[in-house]
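The data below hold one chain only, encoded as C-alpha cells and taken in the form predicted alone.
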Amino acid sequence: MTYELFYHNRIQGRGEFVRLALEDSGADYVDIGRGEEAKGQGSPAIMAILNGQGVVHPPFAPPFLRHGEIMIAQTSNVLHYLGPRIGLAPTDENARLFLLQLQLTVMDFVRDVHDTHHPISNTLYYEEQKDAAKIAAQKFLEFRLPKYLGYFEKVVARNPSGARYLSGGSVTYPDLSMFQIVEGLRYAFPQNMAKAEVNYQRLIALHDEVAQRPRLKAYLVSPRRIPFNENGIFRRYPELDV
C-alpha cells in the first residue's frame, strides 16, 4: 500500500526527515504537493485535511502521513510508525522506544537551530529580529551545539552492539536524521562546523556512511531533493556564523 506524505513543496523542513527514510528504504510513496502525482494540488490537498470536517484525527500541521485508513502526524511519530515497516527499526519495543527517544531529541535540536534565526517569533521576518538572532546564534554555537553533538557522539560510542550507529547493528531512521542534521549545520554554519567536526568523529563517520547508501545517494543528487534555502530550518546568514 502506497504511503502518502503531506508536506510543503519548496522547503526541506521537518518533512525531509521522513523523506530520507522513505527514499532510503525504497518504499512506495507519493510526496503530496510535489511531482507529477500531485498535479499541482499539494497545498489544497493539505489544507483539505487540516480543515476538513470529516477528518476524525486531524493533524495540527504538516508533515503528516496517510497509510490507508491511518493518519499520523508529527515527524517523530511518523518515523516511529514507519521504522519497522520499512526496515529502519527493529520490532522489539524497547529498541523502538529508544529510537523514538533519539528522534525526539533530534527534533529538539531542530527547534534550537530554527530559533537561531527566529528567536523572537516566527511571525516576524528575519530582518526584523537580526540583533536578537545574533545573540541567539552565538549562544547556540557556544552552548547548545556542543551539547547536542556531544550527546549523539556519546550514544554512538556506547552502542552495545559495538557498531558505529546510534543503535543496533545497522542503520535506523535516527541515523538518517543525524545525517540531515550534519548536512544542515554545514550549510547554515560552515565556519563553525568546520572547527567543531574534529570533536565528533563518530558522528561524521556515521554521516559519511549514510551518504553512500545507494538509494539515498541517488536521491541526494535527484530533483526530488530540495536544496537548502533561506525559507527552511537551516538558513545561511553569514553574520550568524561567527
Given for the second form:
Protein chains: 2
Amino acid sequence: MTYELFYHNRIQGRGEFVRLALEDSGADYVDIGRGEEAKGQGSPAIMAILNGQGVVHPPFAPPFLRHGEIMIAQTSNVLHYLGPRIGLAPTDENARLFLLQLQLTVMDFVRDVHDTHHPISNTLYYEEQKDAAKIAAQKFLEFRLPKYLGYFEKVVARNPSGARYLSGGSVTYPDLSMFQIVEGLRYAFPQNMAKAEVNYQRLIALHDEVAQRPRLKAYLVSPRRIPFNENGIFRRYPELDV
Amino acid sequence: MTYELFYHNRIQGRGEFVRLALEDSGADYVDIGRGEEAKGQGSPAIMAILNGQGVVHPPFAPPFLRHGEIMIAQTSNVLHYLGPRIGLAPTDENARLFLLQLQLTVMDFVRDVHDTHHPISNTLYYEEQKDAAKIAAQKFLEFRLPKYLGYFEKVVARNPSGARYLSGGSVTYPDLSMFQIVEGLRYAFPQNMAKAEVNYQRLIALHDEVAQRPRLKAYLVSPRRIPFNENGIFRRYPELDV
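Okay, that is the form predicted alone; can I get the form predicted together with another copy of the chain now?
Once more the chain from above appears, this time first in line as the rest of the complex follows.
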C-alpha cells in the first residue's frame, strides 16, 4: 500500500528525514505536499487533515504519514513505524528501541540547530533576533555541536557489529539521518565544520558510504531533493559561522 | 524485575514524566539518582553509565532506564517501553503509536516551556538572558501555549471511547504527563493559566481525575515528589508571567 507523506513543499525540514528513508528503500510513496492541488494534493491537503473535524488521531504539525487507515505524526514515530516495513530497521524490540532513541537524539540536535537562528521565537523574523542568534550560535558551536557529534561518533565506535554503522551490521534509518545532519551542518556552518570533521572520522565515513547508496545517490541529484535554503532548519548565515 | 531510573536528584525535570508512570502503576522501581552513594547509587552511578566505556547502548543524557540487560534513554522512548508492561498502554501497535506521538508532542511542549527562561543557551544563567526570556515568554504565552493546549483538548474531545482521556477508555501514560503539564504551567505561569484554563475544561477535568488516583495522590504528598523549583523546567519568574 502506498505511503503518503505530508510535509511542506519548499523546505527539507524535518520531513527530509522521512523522505530519505522512503527514497533509500525504494518504497512506493507520494509526497502529498508537493503534488498538484487539482489532484487533491498540495498544501490544502495538509491543511485539510490538520483542521479536519473527522481525524481521530490528529497530528500537531507536519510531517505526518498516512498508510491506509493509519495516520502517524512526529518524525521519529513515523520512522519507527516505517523502519522494519521498508528494510531500514530490524524487527527485534530491543534493537528498535535503540534506533528510536538515536533518532530522538537526532531530532533534539535538529532543534538545537534550528534555534541557533531562531532562539527567541518562531513568530519573529531572523533579523529581529539576530543579536541573540549570534550568541546562541556561538554557544551551540562551542558546546552542543561537539557534544552531539562526539556522542554519535562514540555510538558508531561501540557498535558490537563493527564500527561502521550506528547500530547493527547494515544501514538503518538513523544512519540516513546522520548523513543529513552532516550535509546540513556543512551547509550552515562550513567554516566550523571544516575544522571539526577531523574529530568525527567514523561519522564522516558513514556519511560518505550513505551518499553512495544507489537509490539515495539518484534521489540527491533529482528535482525531488529540495536544495537547502534560508527557510529551513539548516541556514547559511555567515555571521553565525564564526 | 526492578526498574532502575537514572535522573537528576534535585529537580522534577523530564525524569518526572517517568516517575509519575512508575508511581501510578505501583511498579517496583529504584530512583538511582536519589539513592545513597554508599550503596552504589546517587549521581556517581549516573555518571558511571554516561562515561562508562562498556555501555553498548549509551544514553546521550538522563533520564534513562535500566531493566535487566536493557538500557533505554529518551523520556518518550522509556515510556513507550514501560507503557504496556506497567498497565499504562495497550499492546495494540496502532494505539501505542498514537500514545508515542502524543508523548513526543508533550516533550516538544516541555522544551518550549524550558526555552522561555533559557532561550539563548543552557550555558548561560537566566539572568544573562533575561531580556530575551521576556520576549520568548510573551510569544510562548500568546502563540504556543494555546496551540498546544488546544491540540490536546481536541484530542480528548475526539477520543472515540468518550471525551475523558487522551486515548482509549482508561488512563495511559500521556494522561499522567498532561497532569504534570497542567501542574507545571500553574506553577510557572499562575496569572496566565488562571485566565486560560476556562478554554481547556476537558484537560482540567483529566488533570483533576489523575490527581485523585490513589497511588499518584500518595506519591504527590510524599517526600519522593520533589517540589517545583527554579532549577527545573517549570520556573516561577513573575516577570515572565505577564
